[in-house]
There are 2 protein chains.
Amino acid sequence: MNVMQKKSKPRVKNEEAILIAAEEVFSELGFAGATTSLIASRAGIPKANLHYYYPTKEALYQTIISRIFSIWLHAAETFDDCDDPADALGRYIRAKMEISRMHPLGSKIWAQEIMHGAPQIQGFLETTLNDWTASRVKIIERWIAERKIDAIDPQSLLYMIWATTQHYADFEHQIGALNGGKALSDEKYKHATETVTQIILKGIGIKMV
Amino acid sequence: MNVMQKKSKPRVKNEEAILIAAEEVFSELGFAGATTSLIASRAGIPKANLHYYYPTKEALYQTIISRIFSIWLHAAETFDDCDDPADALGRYIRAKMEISRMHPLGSKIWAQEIMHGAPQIQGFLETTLNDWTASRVKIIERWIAERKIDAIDPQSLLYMIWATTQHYADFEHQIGALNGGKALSDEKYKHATETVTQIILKGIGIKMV
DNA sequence: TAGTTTCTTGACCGGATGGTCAATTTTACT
DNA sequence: AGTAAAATTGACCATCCGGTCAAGAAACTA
């Protein structure tokens, strides 16, 4: 309805449209399968115009990747909001489920990037993610030493959280197919979130209320 | 060593080499990114020869998909080997972890297929997988009614098992990067398998030994 | 209004890709 | 050995893709 918003410079409007279209297309077809002309057409502009804003397909892809990365960083913070394992992990799991709900396309692009050997984000894996993981492993080990949780392998726990929460984004289509062909309702998604949280927390020995 | 095996018809040897190469390339580059000439070169034959055995890239891809499907079916059977939830689920989780270890490439291709909207396997999702899931959900519901496990959402439990076990195949590269750049040793993988099994079984209220 | 910058776009290009084909060689069978 | 079937392969082709370009249109600035 807000059609009168012609004030914005074309750059702002076009870059936004391109990024939205690119995220869609990259997640649906992968980097190699995505074509700049399809992205442009979804953004409602000619291909040559897309290349005016993003010179190469790779530059566009990296812009998308860095956006996803910043979302990931944001979720990572929720881990540290509290020192109680039930709170910290519960918050983290819920934050990751929320991200899978709100940004499934980004999660899919991320997953494909890893599966293809992480050509663009290898550096991130070896630095930021490695450091973040190592420090959270220490926190979990401390919880174990303090008998707050069972003596489980911390890495396996983190992987389980990542895998389970991201599954709701990456395998959205399969989950929909097993749900009568339509996406999970907000209600069902909330229920899934609580189930996941409960199983994991109870699974590592946290007494549930 | 067994060099004297010239008896085999070229067809057998070449189809095998092509399928192995194709599984590699499809998992690394995706369907769109894979090129028939790269697959042929990895199989050690000219591209034209590949097209003699598999007329189109899509035909080759579908052959690969159906192979992966049969592996999946095999694992699915382990669910029913026993009626005790600890046994049945434990067996199933371990079988799926074993598959992720032995056939990571197939798992990646499967995951990409789902992420791209399952263009080739939609029918399977709507029939075989849907039926299988529905009947296992009933089994889990019975376990709940018999108070053998907690009253969790059965679908969420299945998704958690799929997600976690397949993560070790699909995100192999990331796990390796977080393990000093090398793949998990057999020992570590075994440890991860036990951790995963323990957390899930305990998480749904099964008393661990 | 005049001038400058930003934006738009159809046409085009080199390279790569999936797939074909016909000529030749190898294998299988009697 | 001789013949028919299966297999091999270099050369080739139509199509599509990422990216360029130049000429012009629109948007800002003073």
Contents of the next structure:
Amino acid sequence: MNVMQKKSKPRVKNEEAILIAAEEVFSELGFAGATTSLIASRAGIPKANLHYYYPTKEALYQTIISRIFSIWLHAAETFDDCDDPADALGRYIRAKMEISRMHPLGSKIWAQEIMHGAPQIQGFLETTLNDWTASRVKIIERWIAERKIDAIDPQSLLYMIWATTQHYADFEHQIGALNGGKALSDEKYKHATETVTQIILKGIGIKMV
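To complete the pair, please output the form predicted on its own; the form predicted together with the DNA was given just before.
Just the single chain follows, nothing else.
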């Protein structure tokens, strides 16, 4: 057991170094411009080692895409463990804002992929994302039927939440430029998060306490 644990530590370390480097390179150069040689160099490992963990650039890219989507899915678990839309949506929006702050590169890679027509993840959009969105829509429709929120289009609500929260990742340079050339401080980011939450919840008829 000790031998296996010792062997696993370098593997975990190498994989994490590869993923960090891959996020940087893919966000800077896109899928087409990125190379496994550059990613390996950024990770500080031989290219052969990178291909030991990820045989192709496509496999590595899919892992990066899946990772950010998994983080977003985890944030949306509030839909499942709470039937109060104010609480469920409020926690979801706040979580998405925090993800944009902590994982901006993953969000940028996703945005670039979509803007280029999703050549690498079209199948994923048509299956996993489509099924997930349909399940969230049903919950929102139930809240509408129960008159817990206004009769709005559920998909439009989801699109608005995604667009607004991910703006803070995808356009962080613009936000910084409009903030005196500096990233938002903890206090300003918290204020932005609460403002976004309040605007969206009020917009669907939820009274803020």
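Here, rigid core means the biggest group of C-alpha atoms that superpose within 1.5 Å across both forms. Residue numbers count along the first chain shown, from 1. As the structure is a computational prediction, the values presented were derived from the model and not from experiment.
Relative to the rigid parts that move between the two forms, the hinge contains 72, whereas the other entries in 54, 171, 72, 161 stay over 12 positions from any hinge.
A rigid-body turn of 16° separates the smaller part from the larger between the two forms. Taking the rigid core as reference, the CA displacement of residue 46 between the two forms comes to 6.7 Å.
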